[in-house]
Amino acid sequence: MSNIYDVIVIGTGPGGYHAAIRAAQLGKKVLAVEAEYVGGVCLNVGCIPTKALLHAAEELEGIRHGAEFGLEVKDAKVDTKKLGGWRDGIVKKLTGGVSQLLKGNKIDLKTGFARFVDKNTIEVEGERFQGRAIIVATGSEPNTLPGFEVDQKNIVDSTGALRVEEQFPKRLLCIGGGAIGLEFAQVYKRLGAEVTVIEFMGQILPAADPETAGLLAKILGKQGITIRTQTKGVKVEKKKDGLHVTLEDLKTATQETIVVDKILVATGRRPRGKGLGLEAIGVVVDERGYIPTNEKMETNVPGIYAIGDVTRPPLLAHKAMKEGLTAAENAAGGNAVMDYQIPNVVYTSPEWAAVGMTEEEAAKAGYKVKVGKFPLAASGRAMTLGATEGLIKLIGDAETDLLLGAHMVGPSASDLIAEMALALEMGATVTDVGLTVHAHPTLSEGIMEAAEHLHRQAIHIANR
């Protein structure tokens, strides 16, 4: 067979292209296979275009509130067509950059859907390729919701919701109070829609620290977004005046109907582990479509690796990237191990971010939990930004002083959480964090203050 490679990577999303490039850096002959578009969901219809819209919406909101600082701008308008063009320009630049990176690292790229023939062979568009090691990085796709079938016009998923220039609604219903639902809720609200978010569970961001998730919900409510937890969508009927959606309050078992112009189904994502022929060659794929791996990202079949959304939650691009590097190094003969200190971020304004354990998780793990907090209302830097609604919260072990987790709501939380991820990676104590000198005035000082508060030594807040 002429098409023989050291490493084959199926999928070129964040995990896939990281794996392919690292394998090439290690001197391996690499083939990357892509069924849709280079860059995967994240760059094309996920992280990147969503953040572009969020930034534009935040800039618009800043203009509207400029008068509070003595900066008056009248008649600010939204050109959704131009906004869409700007969004697409960013995507094109980044995906083009990834294509150039693959080419620059002498990685062959094959377009088409890959299917396993045996543990070392895949078939793509009728052509067979052999790899000494194969890395599956096929990602995920939006979940479906019975009764709310996506048509990308009246009922959209996260991909359809990006098209703000197409039939922008006056009234939007977001089904799902996770990151996707909340981020799009804020974009559409700031661009002029009335927005309602419903969440089946008892809080938005169901797996998050309840205190910080509750604070974010409160702030979004003040911004005019209606949030209803323990609520589910029952059915939808299209009528002349809009989409009539029947909602059920799970607390009272009562139903009511609201009328909207568009529905976003944001009920999570499902892995793309099935349909690749993995089961036929002995690779375990669970009933949900996840491909279990060990800490080296290897499946139960030696030589076949899996990374990213297709392996396990959380479904995050940066998790996939690190898993991709780990898998590539092992596929090249190394001995790398994946460390799951993975920060999680919701890019609303204010942002929510977390890494490590919640109070409940730490208690269940047997730690004697101690908590330190710093409200942004006491932050000089937050005051200068006009963004004092927020909280930095640290979780520590009272017996060893080991830092166990961090949870934040506030501006730049997505950047601030990196310090906490590093601290957890290095096994830092809360004292280490508190002893670290932070520049003044900065938002990062709040991390130091929260650490000091955990030890009841905070300067700028009461130590109760």
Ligand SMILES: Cc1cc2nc3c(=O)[nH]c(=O)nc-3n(C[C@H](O)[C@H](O)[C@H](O)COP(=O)(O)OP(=O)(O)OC[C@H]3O[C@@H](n4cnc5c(N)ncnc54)[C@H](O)[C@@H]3O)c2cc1C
Contents of the next structure:
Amino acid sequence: MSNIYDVIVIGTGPGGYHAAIRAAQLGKKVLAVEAEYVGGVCLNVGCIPTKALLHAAEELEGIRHGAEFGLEVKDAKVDTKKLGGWRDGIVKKLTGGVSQLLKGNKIDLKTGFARFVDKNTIEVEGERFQGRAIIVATGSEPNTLPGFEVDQKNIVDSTGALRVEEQFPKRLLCIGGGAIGLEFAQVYKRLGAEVTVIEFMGQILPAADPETAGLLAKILGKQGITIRTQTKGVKVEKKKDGLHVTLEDLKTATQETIVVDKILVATGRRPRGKGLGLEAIGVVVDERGYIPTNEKMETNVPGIYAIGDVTRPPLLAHKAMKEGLTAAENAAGGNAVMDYQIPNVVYTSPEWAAVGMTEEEAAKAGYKVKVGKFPLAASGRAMTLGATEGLIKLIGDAETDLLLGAHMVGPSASDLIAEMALALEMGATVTDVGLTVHAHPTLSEGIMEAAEHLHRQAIHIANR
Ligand SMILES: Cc1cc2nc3c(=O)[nH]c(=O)nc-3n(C[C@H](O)[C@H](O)[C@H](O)COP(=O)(O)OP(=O)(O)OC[C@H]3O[C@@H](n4cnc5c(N)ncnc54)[C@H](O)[C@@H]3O)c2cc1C
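Target state, the form predicted in complex with the named molecule; input state, the form predicted alone:
Zooming out: every chain and molecule, the one shown earlier first.
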């Protein structure tokens, strides 16, 4: 193979493989470089394996609660080895699928760590490759927490926490009440551990709408997960009976010790923008390791693009994918711009999902905020699912009736939020949402009713 390409993509996570495939579709000769695993974090140690574990844990919980409607199953238990095998099988199938897609699109794949030599040249394992455009999609890695050094045994990061088949703890401490901490908290709780989550900020999911985040915290609490906000981990000591962790309550400035068997450090992720030689060729990499880009995903150096976790938050797969398509189209001579209407989901059960603005953000942006809400306790469909805990909340502008945001807790919120993302993309008003006929009985009706409630005309709840 000649070493000259139209487009070189560094990293084959969601951002990278989307960019590579789109560039190939546009007729470009493409090289993808991958240092560790095709499919990146999302497919190998992120979205996919966590969702598999959450599904198994939810099924187990469903069996345990079936007695409410007459399904009596004795001694439901989990074989974590088999569960691990199922998880790995899904990952293998999907990552194999990405490799096939790359091949099918005639994309060359080079294994190894890429570094920049100059603006059009990278070096991988001593070999040089030239690209007219180069797209950096190197992703992110777990943040470290001083005093809680990860050994993937007693103290794990999300990758270690996936391995539920190894040393399953009786007591788990999750440091960090973000999506990753909460999802693992529920998996471990349902598989049999006693779980505590500590969060430094005043609420779990610190950037989320406080009402829906608070509701999720309350429901997870009822499920037996201990959640402590404004609490930080200070230090850990390994003793015979377990890990003695000193916690500090930031409200009262008091300390106490809890004893656990395993600690998950889930305090966020940091971008992998450093160590690629970008700075030496004049590409700006900020002090945290993010690579700033314009809305075309181009860095300050023309012809070098950056996408995904390495550019800016939110660190989400679908954001990386869309940025990948945008960068590829521009690298192929197009004129695409990135649109940051990004839905956000936590896959606990019930799920949490949001898109658009919170009340606070809308008020700050100068809108006259009006809120409509529909509790799932009033949903016939939720009752038939035995899952009535949840809320659908819409934010609108009282003056123009424009829909500004949607925030939900409930089953299938991850799928329901897509309707709200489309509504925002289409510039829908709250009236448009309320006028749309939703099938009955479905959870999606809650969206229609929340829109009607915003105008104080909902049918199945009092319009206070
Ligand atoms: C436990 C967990 C659960 C998650 N769940 C979800 C979820 O449900 N939904 C969601 O939207 N997001 C989720 N995420 C986030 C999601 O995984 C990331 O946002 C997404 O993977 C980012 O994609 P990316 O292409 O930017 O980078 P990555 O997926 O990080 O891929 C980057 C790739 O680049 C390679 N690489 C790095 N440097 C080099 C180099 N110099 N040369 C060659 N290759 C290199 C890496 O090996 C890696 O394969 C989760 C993350 C974690 C950790």
